[in-house]
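Only one chain is shown below, in structure tokens, and it's the form predicted alone.
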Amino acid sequence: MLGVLLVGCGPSELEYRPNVLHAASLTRESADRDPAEIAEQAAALTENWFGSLDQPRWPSGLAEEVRMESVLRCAGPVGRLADKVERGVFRKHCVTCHGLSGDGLGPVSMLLEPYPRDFRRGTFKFKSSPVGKKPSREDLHRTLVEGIPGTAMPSFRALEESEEFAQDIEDLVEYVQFLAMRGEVERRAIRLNLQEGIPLKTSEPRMQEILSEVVGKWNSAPSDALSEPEPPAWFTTAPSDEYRHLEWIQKGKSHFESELTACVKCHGKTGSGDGASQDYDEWTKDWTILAGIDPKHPTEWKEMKPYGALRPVLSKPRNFHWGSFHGGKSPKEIFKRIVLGIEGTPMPPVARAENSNPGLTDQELWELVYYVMHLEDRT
């Protein structure tokens, strides 16, 4: 087991910052709450399971299901432990976008777009998974890997493939994780307090039963994962002549255009990204629209900047011309991403033909991944 004497370094004093924004977005209505105090006490509740910034721990009576001798190396600021193991992975990497407690709010993070993202909502894009499933550990490693192409989230590949740094990449999916997990039953604690009316402090029971929901959903996470797709032999297959090629570009130009998967009403009829719908992800809609706030009228959201909101920017359907997929450009990424959609943005998953259900059979899906995989550099 690690140790937990810093060597060479100062004690820290930094702190979870709590999720006064969603307790601001939850209370807009009632000017008899106070969203700070609120979230102060559930981040102080949350303190209890999870333990602070500088020292995490795994929640009592549950089974242990995030590495903490990985979760430990990540936190707390940049050093060595007493057996001289490197500490601080997170912070030394992670929070100049995302934040020490996860949440996005980095220093950096209002001139990037689109925005980091805030791990403590549980919601993540890029996976194997379905809509409302948590992604798989090969999910979270895959994005720190290959990083997401076309936004300011880098590769972490050379980390990979040092050997001084191997296990940095394991280790900070554990963290992601423990972050998600704590970030959700912090939002949970919020929403007890102010939906059902449980006072915080008399409610351990109740806190038992989100903590055992909200670690579940993880642990479920690698039986929900879609099986790897693999293109079929035509796709991977150099057609044996132009009547080919173009016969499975129209097929799939067919399925594009089609009220099925309405893909031209966010990525247009060319696919350039400017189609008539244009909507904001489930992070922005989290504060402004289940808030009852516009986040097109500037008078609105700004009253919620000093709880921690970024200006609100619409998701914006990926330009296929650019060639830059942010989930990956091979074949198999994006069937995944038209299939199981992109969670949290305006991306929906396209009806897939099984049991019997309405929807593209397989082979019409690598048509339309055949095409548009054809618009890269096209104008």
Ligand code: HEC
The other form holds:
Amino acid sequence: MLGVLLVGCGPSELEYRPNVLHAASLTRESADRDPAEIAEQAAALTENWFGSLDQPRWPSGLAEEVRMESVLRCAGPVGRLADKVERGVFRKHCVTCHGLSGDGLGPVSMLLEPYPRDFRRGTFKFKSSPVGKKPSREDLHRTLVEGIPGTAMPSFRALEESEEFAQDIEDLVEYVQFLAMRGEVERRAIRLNLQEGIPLKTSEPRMQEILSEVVGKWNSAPSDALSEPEPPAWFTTAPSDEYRHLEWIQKGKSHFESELTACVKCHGKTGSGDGASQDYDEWTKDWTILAGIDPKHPTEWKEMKPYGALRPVLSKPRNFHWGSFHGGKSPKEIFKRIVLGIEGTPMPPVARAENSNPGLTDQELWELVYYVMHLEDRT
Ligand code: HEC
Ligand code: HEC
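Having seen the form predicted alone, the form predicted in complex with the ligand:
Expanding to the full complex; the earlier chain stays at the top.
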């Protein structure tokens, strides 16, 4: 099902894996449409703009939103170019999990939880921008350097710290964006065909619009970012006495348990991640619930297995007693997760008291952060 991965074995003629799962989730009701055929056509169309796995290129007529020299270094087989410049950086470090196409279907993917990310949806979790907006370069850079603790995603700090490979992280940040843009355009091509009935052969003018739209969203990412939150002085100075500490915990707890924030609904009364609400992430809903498939019923979802679907796994709310924060454990990062939510997952942004809207003030948000951080079991 996963295809053969030919890393470093002789001349490579590897191709992007067409997004058959997306096509299949849209053709369930129409027996006369072959999802593989539509996905292949969409992949061919996408190749016209973004090139192939070994020879990526930037769509002509568009301002360059990623540095193509970085993309070229990350793409292709592992090795060196004539001028000794490294290439194949993504294949060297990332494909075992994320797959050559960035579809999250690398050879070990099915063994991991959460699954490695499928970049083709263009959705990212740990960022400074609000839901619906792209991560900034700094956000992706942070993820690569720090990794995602509590998941299989490793830290690549060693690259940045080495003299020889110092450039790799910057290059990978560009390549992740490139794969995400390419994957989103491919998905949109599939939808154009299946939902608007436009044959892919004649879709050029609409696809040009879609292309500018997808790429343009990345372009506007940084300006939407939340300005770096600074914890108030009382937060960073150790509580002068036990009484003060308990006071903050008590306040944070009351926000956590309030109906306004609904944290308890998912994270449970004690913050162990055992609330009543159980749900899937958007990558899973995409080919299950949205396609009319019940992810809880193996007979239903297994129908999609031949197209590359992995077993649906619930998106688990964090258990705060473990003290593991996937987006980083500094107060600033936790503040961002609570204020912005975690895109692609059930975790919503908190209601903030702004323009007379009911919600938490910044002071109350920091109390909440303080509480969540202090739930870690310290034995
Ligand atoms: C051993 C497996 C593994 C390897 C190797 C790996 N990743 Fe990941 N990566 C993951 C997993 C698992 C996730 C999903 C974590 C989650 O959803 O919380 C992930 C998520 C990501 C994300 C999404 C972050 C976000 O904010 O949503 C990016 C970007 C990423 N990886 C880039 C890379 C790059 C680039 C490489 C190679 C330099 C790489 N990864 C190597 C397992 C891996
Ligand atoms: C509808 C369900 C839901 C609600 C409501 C909810 N969360 Fe979450 N929360 C989640 C899920 C699911 C995750 C794990 C997401 C992931 O990493 O894939 C999560 C993760 C987190 C994290 C971990 C961030 C990290 O970096 O690991 C924090 C902190 C958090 N939630 C705090 C809160 C707080 C505080 C509230 C109330 C204001 C809240 N959540 C409300 C579902 C929810």
